[in-house]
Structure formats: structure tokens, C-alpha cells
Amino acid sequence: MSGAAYAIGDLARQTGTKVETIRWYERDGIMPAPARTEGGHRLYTRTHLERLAFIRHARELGFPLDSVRALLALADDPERPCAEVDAIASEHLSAVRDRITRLHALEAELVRMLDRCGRGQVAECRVIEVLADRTHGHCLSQDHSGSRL
């Protein structure tokens, strides 16, 4: 093996990443294991940091796994048009945009259950009386089913 090894531990902190979500991303197969030593201890190349670092940033980005995957497959085949790479992101930024409507219509219900509270005792509260109703009554959409932020 030619270049730098890396033991998981430095990998992690090099990346910001904990060593159990390494060992995760070598299971799962969207990290290419490692050669391993003797002793059965992990060595890992600039590869594994540069594609670590890669899935990291996708991830803090909120792309899901499948398309992170999508994505390194695509980046390992640097030669192919970037459309799929578009498409990807495109979706993504869908959803995102998606999320920013659920979560502009989440804060209007807090703001509208506080601006009603009265502030007085627990058993007069706006927020716990908007809280335990079933029936959404009070909600500005009955529709929680897109509500999972």
C-alpha cells in the first residue's frame, strides 16, 4: 500500500466522524473496505479519507444514503455527463424547498398557539388545549401527514 494509512481513529477525527458510523459505511458498502493489518486492525488510505470526507458532506447537506450512493457511483465514473448528477440534486433541492414549506407552516402554528396563550394556569393553556385535541380543530391544516420534519 503506497501513501498515508489511517487507523479508524484518526480516519474519525480527520473527518468529524464516529468511528461506529465508519465501521456502518464499510457494512453497508458505501465505503470500500480497508486492507487490514495483521493483527485485524483497519488501515485505511487517502481514498477512504477523500470518500469519507465526500459522504460527509453529502450527508450534512441532507442528501439520503441512496443518493449519496448514486452519487459516488457517478463520481467513479468521472467520464459520464453530469446530467444524472443534476437530477440528483434537482430532486434533493425539491425536497428541501418541500421541507421550508412545512417548516414556514409549522412556525406560523406555534406563533398563532402562543399568541393566544393566556399565559395564566396550565389548565387554561392554548398551547396544552391545541396539543390534546385529536381532532386537529385548531390546527391551520388538518393535514400532519406531511409533518415530519
Second form
Protein chains: 2
Amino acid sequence: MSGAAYAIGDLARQTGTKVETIRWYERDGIMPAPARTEGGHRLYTRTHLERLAFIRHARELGFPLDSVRALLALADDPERPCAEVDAIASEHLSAVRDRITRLHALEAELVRMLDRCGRGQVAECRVIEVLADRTHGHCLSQDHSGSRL
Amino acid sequence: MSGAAYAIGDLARQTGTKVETIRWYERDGIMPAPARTEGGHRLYTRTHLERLAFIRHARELGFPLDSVRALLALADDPERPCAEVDAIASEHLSAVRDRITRLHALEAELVRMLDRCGRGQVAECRVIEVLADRTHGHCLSQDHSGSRL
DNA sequence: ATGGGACCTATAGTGGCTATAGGTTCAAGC
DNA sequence: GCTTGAACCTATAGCCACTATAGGTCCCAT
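Next up, the form predicted in complex with the DNA in place of the form predicted on its own?
Next comes the full complex, and the chain you just saw is listed first.
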């Protein structure tokens, strides 16, 4: 059908993806295995290129690969209601906002520490003091989802 | 010298750390190996407890373990200038602010996508459209540090 | 025909833990 | 002293999404 075929390096250049990442996507299963040359080099089609572009774009927006998988499945089935897409994106937005909130708290805490850091020695350093202070307790909530603040 | 000795579970309870994490810290080297009972159970001292509390507190503030190691080394040497501590904390603060900035950009992009999502079908879904749009390019900067936005 | 860049596989490493399996030890209660 | 069961032990694999390396093979332009 379509004439153009792409080597893995072409896909990499066109989508700003590392070659290793593309191969990893294939092993992972999110990218379908392409045809091969006699010598074993991968030969991609435009369809592959578009799928990879979609994946990379979603990843740039911070969607985890599982969400990308779900979004791809929805994109491949245009009659499904948009609400499912909306749900995935909304959930991700919440996660992003959560992280922003936590990072703001962190930032404030760091600023507070640093503000009080004199120019002296470690012995009277507020930063070390704060870190060593066990009475300070766990004011920042524990993160149970892989500690990515 | 000091009488009190703690089991690993005591340390865990007192610092809000999982037992497995404490053992991992020991293998990692950031926590020194404690004495053992005849049967092989770990016996910690107050020094261990304080060190673990320091580590956990720094981790709560998002310092990577390598920075925690550096901070511990400084804390153990009270004559060193406070500026070194300041530098580590300031660098971390910059990193946190960077992440906040990137997450804000992300949030805006997600909101923009979602705002335009109608109640229809995937076929005309803006979210899918945006993700599939290769002309959209790489407006969000690539993250080379482990993709933790 | 040859050179070298692009490609191949397989494996290990990143960070910071978490989880599981399968066994041993300790301390409290009887 | 004996039993129970919670807490402890080691070793290993898994998480996420790649990245890096080693050691080889292929393709194409000259």
C-alpha cells in the first residue's frame, strides 16, 4: 500500500525519542513489532510513526504508560464516548495538582530552613538542626505512591 | 555505655519507616550495620535512631539519598562552614522550583485540553486530537533527569 | 570491496524503595 | 520448661520508564 518505510533511527529523529526507548516500547508491548529486513533491521510504517508520536506526546504530558495504553485503545475506537478519555485525563490532572501542592509545601519548608541559615559553621546551622530535630515530626504527609513528590 | 538498645521494629515505629527500608538503608550503606544478637537480630543504639530520623526527615523534604549522605557527612563535622550545607539545600530548592514550573505548564496544558472536550465521541475528542497531533511539536521541554516532572 | 555509521541482542543499572517466600528467633504466657 | 505467634532474618524479584554498555552484524555510499 503505502510506499514509505522508516528505519528505527528515522522514527527516533522524527519523534525526538531515543532508539533504545523505541526498542523498549516494543518489548513492553506498547509499540507493535514492525516488519524486518532480511538482515533483521526494523522497518516501520507511517502508522508506527503516528503511534509513537502519540505515545511520546502523552508521556510529555506526564501520563503513565498504562494511561497511554488506555488512551491508545480509545483513540483506536472512535465510537466510544469521549467521557472515558476525559476521565483518564482528569485523573491525571488531579495527580499533577496533588504533586504541585506537595511541592509547594516542600518549597516553603526549604525556604524557611534556608532563611535562617547564618554564615557560620555547621555547628550552628539551622538546616542541619531542622533535619536532626526529631520533635519536628512528620508534618509533610507520607507519600505512598513511589515517593514522587 | 548507654543502656538502651532498639530492635529494628522500634526504629521503624519511632521514625515512621518500614522495616524493609531500614534494612535497605543498611545494604545501601547510608545506615551503618548495627550489632546483632546471638540469633542474628539487629540491635540499634540511640545514635542509629538519630541518624535514621535525620535521613527520613531529609527524604521527606525530597533530598535525594546522595544529598542526604553529603548532609550527614557535614552534620558529623561541626567545624565545616555552613555554606556547604546551604549549597546543597539551595540546589535542591532550585530543583523543586524547576519541577513546580514544569508541573504548572503541564497543568495548564491538561486544562486546555480538557476544557475543549465535548461530551461526544472519541472521534471528535479534543484530547485525543491534541495527543495525536504531530505538528504540535515538543513545546514542553524534555526532561533528562529520569522524567520525574 | 571497504569503511564506518546504523543497526542488532542481551544484560545490567538507575532511584528508592516495596513485596514476597521461606525460614529462624525471641519473649510472653501457661 | 514449653508453646505459640509476632517479630525477625535472608534472598530475590518487582516497580517505573527508561538508559547504558558490550560485543557483535548489517547496510549503503564511495
